[in-house]
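To begin, one chain is listed below as structure tokens, in the form predicted alone.
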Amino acid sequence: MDEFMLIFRHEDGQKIASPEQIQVWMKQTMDWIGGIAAQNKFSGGNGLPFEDAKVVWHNNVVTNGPFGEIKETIGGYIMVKADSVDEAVEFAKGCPVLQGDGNSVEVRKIVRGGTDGVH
């Protein structure tokens, strides 16, 4: 079995929603995690906070997110363990993250340790 991380690419909810919509979207998604967890394929996961995001481009340049010209960022992430990528892609096409027009989930097998030659 592999892992694979489900990577949520959306715009900052506290741009587009009230705190009661957060409120929904979050234990809609703390729903569907508790489904994955259910079927003990859930290996871990954290938001990522947009408030004090910083990139570190070429030569030391500091900026403040990600984000300034896009709508688009990395909001959060979730670990899976998955038989294939097929049904790692299933875990993420329940994902809440998805409701939102032009929203979506990335999928990407995690390598670890380097041992395959990889990384």
Contents of the next structure:
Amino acid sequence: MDEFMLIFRHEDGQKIASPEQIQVWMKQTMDWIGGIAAQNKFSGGNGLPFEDAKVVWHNNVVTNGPFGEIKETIGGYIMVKADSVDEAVEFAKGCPVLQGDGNSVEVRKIVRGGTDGVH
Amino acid sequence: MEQQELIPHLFRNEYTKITAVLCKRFGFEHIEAAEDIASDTFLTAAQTWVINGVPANPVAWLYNVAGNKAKNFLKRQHLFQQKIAPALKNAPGFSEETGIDLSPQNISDSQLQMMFAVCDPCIPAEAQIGLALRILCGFGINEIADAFLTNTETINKRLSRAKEKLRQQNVTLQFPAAAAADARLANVLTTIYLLFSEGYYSESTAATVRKDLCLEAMRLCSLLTANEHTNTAPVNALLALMCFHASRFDARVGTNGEMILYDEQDTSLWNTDLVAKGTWYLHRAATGKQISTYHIEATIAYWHTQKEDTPEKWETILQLYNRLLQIAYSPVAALNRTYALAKANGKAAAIKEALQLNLHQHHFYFVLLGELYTGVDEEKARRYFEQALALAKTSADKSAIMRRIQRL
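Show the same protein again, this time as the form predicted together with the partner chain rather than the form predicted alone.
Now the full complex is given, and it begins with the chain already shown.
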């Protein structure tokens, strides 16, 4: 079984949601993750809040957040176990982030360095 | 108390204490000698008390006799080592003062240290539970065989293999060093939890044995909360969890021994004292930063003690299961989570997720599907209940499923 990372991309990280809306998203996200975990296919994950986000540029220039210069921001990720990329894509389809227009979930296979010579 | 009741009562309480103290004094390699002396003490008591009557302080009498027998044992050991193994340089010295310390403090310490010794992951979980029942709870071999649905010969073999393994590992009776304490304590908690589950979900028909296993698990956990070395947040959380589950003991078994499921229980039979006790331990568990699976499970169990079927109750239970499954997957948690999902988000959402669960070997999986389809598609519900019936092992489970089919 392989591991895949599902990366949540938000088109506009500057949009401010209401506390009620955030609560609804939180529940939807927890239920979505819980459903994957109930199949014993969850292997980890984290939210990446926008507060205190910094970007370090060429020549060590540091700016606040990725907003403005970059169109998309990463809001979080989870890692899942799946037999194929198609199964991982099926998990991704349930991600509540996708309710937002322009948002996406990127599915990437995780390669653990060491035995296979890929680093 | 009549004598024929007194000795079994004392046996249950004192046998394990004497064994633990002697084993600590002799070293784990002599555990059988410690057990023999403890048994022999009770034999002497039975013989003497019939003739002379029960002494004024039976416990002190037992400790005194056990202490003397232990001294004789040490003396023989010493002679053996003097005569047969004179080359042994580090043989421990022997003097008449070599006392056996049966003070409450040493009893409690010895029992806890015995708990750590028995719950060593070098022996299989079944054997850990068996040894705990024998050495820490004073269960008879036939009672243990009953609990595991097997015969006494199998249990005897299992226990002697386990003791041999512990001897080979040079297990000693002492508190683990601080660095290893958390991991070792986690092993102890796992064994206690398994012991409780063995009683709570056992397929053994002897209801009293099942209840005793649960009560013993709770007693051992109470020993841990009573000692400053081991009174940690997860220990309190586990004790809370067991109190909450145990509060439904009387409600979950019907007059004919059949299992009564949660939503059909007479809630007036729920034990409110145990609920209060569980709540108290859950508060004590809420210290430090560590959230163990016991914390989450105890909180889920707490919500199950709330009789009112509110949206808040099931939403909270669902979110707790979402968290629990991320930390520790188990088929039972996956099934329970899906039931909570139906209660919180509706049956349609739950059916969709239930069909994704690959748990076709568990009859509870088909009970859940039957339950979810009840009122949605009776024909499907019936088919799932029939699949559950084909997989169910105990008559209690079968009759519970039959009742559900009849109600369709």
